[in-house]
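Read the single chain below, which is given as structure tokens and is the form predicted on its own.
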Amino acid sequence: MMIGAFERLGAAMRRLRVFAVSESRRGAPVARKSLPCRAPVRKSPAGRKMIAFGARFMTNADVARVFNEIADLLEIKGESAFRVNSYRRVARSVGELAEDINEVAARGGLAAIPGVGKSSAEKIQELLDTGRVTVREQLAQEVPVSLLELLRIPGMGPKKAALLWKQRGVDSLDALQAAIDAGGLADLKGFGPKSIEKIRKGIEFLRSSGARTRVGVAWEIAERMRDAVAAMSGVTRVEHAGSLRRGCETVGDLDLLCIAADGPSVIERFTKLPDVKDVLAAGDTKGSVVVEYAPGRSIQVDLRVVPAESFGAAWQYFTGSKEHNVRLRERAVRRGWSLNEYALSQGERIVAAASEEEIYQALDLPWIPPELREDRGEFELTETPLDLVTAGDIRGELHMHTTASDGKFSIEEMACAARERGYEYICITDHTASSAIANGLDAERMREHIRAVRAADAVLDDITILVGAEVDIRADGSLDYDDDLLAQLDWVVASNHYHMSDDRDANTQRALAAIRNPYVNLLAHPTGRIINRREAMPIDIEAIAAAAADSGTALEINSNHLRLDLKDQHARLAAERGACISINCDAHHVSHFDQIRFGVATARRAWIRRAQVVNTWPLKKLRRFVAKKRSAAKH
């Protein structure tokens, strides 16, 4: 390797910061290895009825959004909390459903979805059949649907929106901005000068922040802010909370908790950090600021100073999720106790407060890892699942690229970076011919590449370099390379880059064809989504998981924060069906190895154990996994 290449690698490695995802030691280095919905009805190739929203079919997310909007409109109107929450439960259940809602409806299974009864099932069916829900249209005649825009303002809830509408005729963001500019809220009860200024800044923030922030962007900001607070004199502890700590794929805002001797001083210094664009609030124990991370793109960061004796209660409370906390409080209430951000208590007596562990223990629960705190079965646990996969369990990377295709570093440089992390093996999987935009390799170039990878493996110590390819799945389900060439590879990744469509059956059949190929070992980023940018293509995850389990093919959780594909619900379904998982960074740069934390967090949210992840296995076991599939195809 040339000296210049080593220097370039060294500079890149000095920029790397490796963090374990496990909760035990935060930041510890890894030691090792809208309007009434109306849409035309269209038929899928299978003949089942689906709803087209513009150029795409109605998805689970579309149904969840409509039911959340119904709940919001009901709350603005002033309906009972019971009725409002019933719609929110439906929205959450459908939003988290791993299976396509259209398929559930086709087999008559809507009423069996948790939180969905007969009446709600009928409304979902009406929505799928007609593109409308009667109750939604009735509400739209009574409440301006443009009020839903107001609910996106930080701190603006349905009750405040209702007051603005009923008392001042405000029914949109523009109308609210105009009312503020004209001084029309000055004498409105509950809207003092500070409140009005906060709303004004909230509107400005909303218009600049847009969608939720992807976790990869949020993580960098959160770490930078955390480090800045930790460096302040008198601060003895700083921790992330909220959706970032739970490993969610997107983040609405960032939450930090700290222990400090002088709260007001810490908050004052926090609001003056270089990254701060605007200050939303600054008190003795809480500060809220806006950080701009790109032109026109911002995120809110909240810091709370918490007493050491109640830090556990605060950390648990502000980590969430809301649904998890509701269940936890119900458990406390049944014992005659109360639970909030200050303590688990019985009247004036503190039962537990200093640590999360003692709070869960007092409620007869094991400590529950943050990634599981979503009210998806964690209250059935009898002990903390210590075998959830961690970043430290990962022994190698099985999906990565070099300068042979569209990567930025050579084979040797990528291998050295992986070895520096403690990895035992890697597999070079450069693109194939169909990915012309990615400088994909045709058959002849691949044969030369195989020789180059083998040569690099022969000279580098303490890491094994496998040779593979990320082979494109063609429109007809065939692969870019014939089986004779695939047989020369140690590990084959199949992926769909160019033939994603609205045809669920066609998408699924292409994936199944690849899975059944005896040389394919991994189906990469199976749904093809790009978070906040491109919807997942419709695909039958259950069928794919079953085929993967049956054939001995792994399914990927792609750790790139733009993808996180499979997402957590799909990965959990796949693992429960017996499919093996591979967590990879799809690395095109040595710094991309750092994104393993996001894939691992997604896997933990999916309840995946280390033994279910193929790249936590020793190399010999991984080779047996490959050999078994190839051997089975010969008999």
Ligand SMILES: Nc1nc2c(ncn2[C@H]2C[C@H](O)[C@@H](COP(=O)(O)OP(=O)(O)OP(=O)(O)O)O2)c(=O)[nH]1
Second form
Amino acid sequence: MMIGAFERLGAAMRRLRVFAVSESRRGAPVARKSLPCRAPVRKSPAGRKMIAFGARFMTNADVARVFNEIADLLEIKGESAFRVNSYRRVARSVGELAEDINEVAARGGLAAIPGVGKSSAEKIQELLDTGRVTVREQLAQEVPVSLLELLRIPGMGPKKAALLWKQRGVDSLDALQAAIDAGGLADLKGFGPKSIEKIRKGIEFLRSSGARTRVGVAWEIAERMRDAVAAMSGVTRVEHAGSLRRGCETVGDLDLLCIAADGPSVIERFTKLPDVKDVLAAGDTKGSVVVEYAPGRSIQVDLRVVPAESFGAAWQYFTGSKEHNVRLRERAVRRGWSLNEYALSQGERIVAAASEEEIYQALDLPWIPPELREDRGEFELTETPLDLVTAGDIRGELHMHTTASDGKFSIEEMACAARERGYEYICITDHTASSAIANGLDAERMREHIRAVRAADAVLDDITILVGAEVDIRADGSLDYDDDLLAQLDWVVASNHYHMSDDRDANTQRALAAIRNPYVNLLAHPTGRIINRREAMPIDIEAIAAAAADSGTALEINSNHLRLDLKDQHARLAAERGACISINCDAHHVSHFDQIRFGVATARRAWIRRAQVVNTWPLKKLRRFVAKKRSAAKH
DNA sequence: GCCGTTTTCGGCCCGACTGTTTTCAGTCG
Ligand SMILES: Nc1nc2c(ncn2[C@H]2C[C@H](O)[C@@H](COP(=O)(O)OP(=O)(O)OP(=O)(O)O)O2)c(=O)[nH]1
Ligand SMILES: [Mg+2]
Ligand SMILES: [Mg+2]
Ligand SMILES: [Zn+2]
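Okay, that one was the form predicted on its own. Can I see the form predicted in complex with this ligand too?
Now the complete complex, all chains and molecules, led by this one.
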């Protein structure tokens, strides 16, 4: 389904619920406390409407949001940075947990979450039970919560925000804007003319940057910037760093690292590149600029310059994540050493600096692939995982469209494009009747389409064209085609496009019903999210993963940079439970095959090995996968 | 507030850039 065409449709069908009881996989029903409803539509930071599922109970993201809020409020109050940090740690841990926090609480597992101790466990429990945390409510009495808006301004931290509030009564972004316009910040200590100008620009940047940037957009800009820096005389190497190198689905900024002897000169030229709209900082070794990549759309780009001998230490530092860096540096400290972006050193003596491999090795660690550097268990590794899936491992695309439904190219054109990429096989999976909006095929047109695909396969050499369909899952979990028709297909993709609801059990049951169908081989984009536009529908990923593993059904990592669905943490859990994964581009256009890198990056972040990915397999093995599920159903 | 192949108490990563601070705090990476 082409993204965008049907988003509104799904939103219209969504309902608010007042109470939900979910069946946990262990059999005990987990009561989810019904909570006051939130508006089903809220504004994304960009000001664009973000479609959300109605609040019925606390989600992991809700808990994370509350703990981050407590941390910000405490910080403005001047609370110990370590204590503040511990709240942020809880927020991060809960936010990225694949398991539903309500279920974790129900089995008494809260305190086992990394960073969650007795005190935080109690607060989470209170939040799940009542929708509130006493500490947060008390803090909100002391500090206006709207003051936290100020923290989103670059360069505005807790100390300055506190000062503005206490000295000038500023308690929101609008109030700050008004104070600046009225000249009300003059003679406030620490706020000279340059600071005020910076804040003004910062507010402007907020408006033009908005939400985190999707990796598909960021990638293109990063490549342009990399080329521009690489073209400078004196620059011998430029690399991606930060979240971009770690393969994250969205990035807050672009981080580039380069080798050059003359840092200040490189930084100066960096700040004068054509697309640079504003310079946030420009020193001897690093610079930060704002790049306008489309009218009214901006992103921050950070460049760090280091000498060649420090490259390894610098790349390690600048790749992060921050949490990974802190763990690694603590490890150095325990050995009586110190690690920074220049070197791993013991006093004056350099232990390692030139390459990442040397640094990790000196700390008794294997080189860790960037996608794994999130402090999610990578410090337990004893050797570099060499079998993580790579883009080169992908042998075929198993989810793609042609002009028969809503694709832009013919069967032959798509097949030739795939062949050019070196793919051994593809499967044409056009939409079915329920997707009338996407020109879905009814049974009769589908039978014709099968003949057309077979004919194309007979004509084209060096690639096998399989025939399949992306079959819509109906409200009751049944499929658009009957089994007789499905049996004629080589590979069947099942998708829920129209019955995404805020009812986790209903969503899960639809997915499970599809997975149980002996002809369904792949559950596509299982949560239906559109990044920055539509939230994931709630699902029981553990139940879905277990059923997929049991039945021999693959779960998708949809590589479209708007989807990346399953997301990393869900995919990791699914693969750990034995489910096979298929990484697809959902190609509607020949150019969409390029998106595979984002799906592969997501899979690597999920610690997925090539053997777990069905479209890295030879065709024969893939056919056995299909045959096995079909024959199991006959016994 | 959390946590433990030297710890249940005492640590908690380390450095760059900015502004008006006459010696460094605040913010960010
Ligand atoms: N040691 C250390 N390194 C940090 C810290 N903050 C950032 N870094 C490093 C690791 C980050 O990946 C890298 C780039 O910083 P960013 O703020 O751009 O973060 P990152 O790119 O990871 O995420 P983003 O998508 O930009 O939000 O700098 C820190 O507090 N300590
Ligand atoms: Mg970054
Ligand atoms: Mg950055
Ligand atoms: Zn599709």
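Note that the rigid core is defined as the largest set of C-alphas that superpose within 1.5 Å between two forms. Residue numbers count along the first chain shown, from 1. Nothing here was measured: the structure is a model prediction, and the numbers come from that model.
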| Is the C-alpha displacement of R334 equal to or greater than 2 Å between these two forms once the rigid core has been superposed? | no
| task | Classify L466 as shifted (yes) or not shifted (no) between these two forms, where shifted means its C-alpha moves by 2 Å or more with the rigid core superposed. | result | no
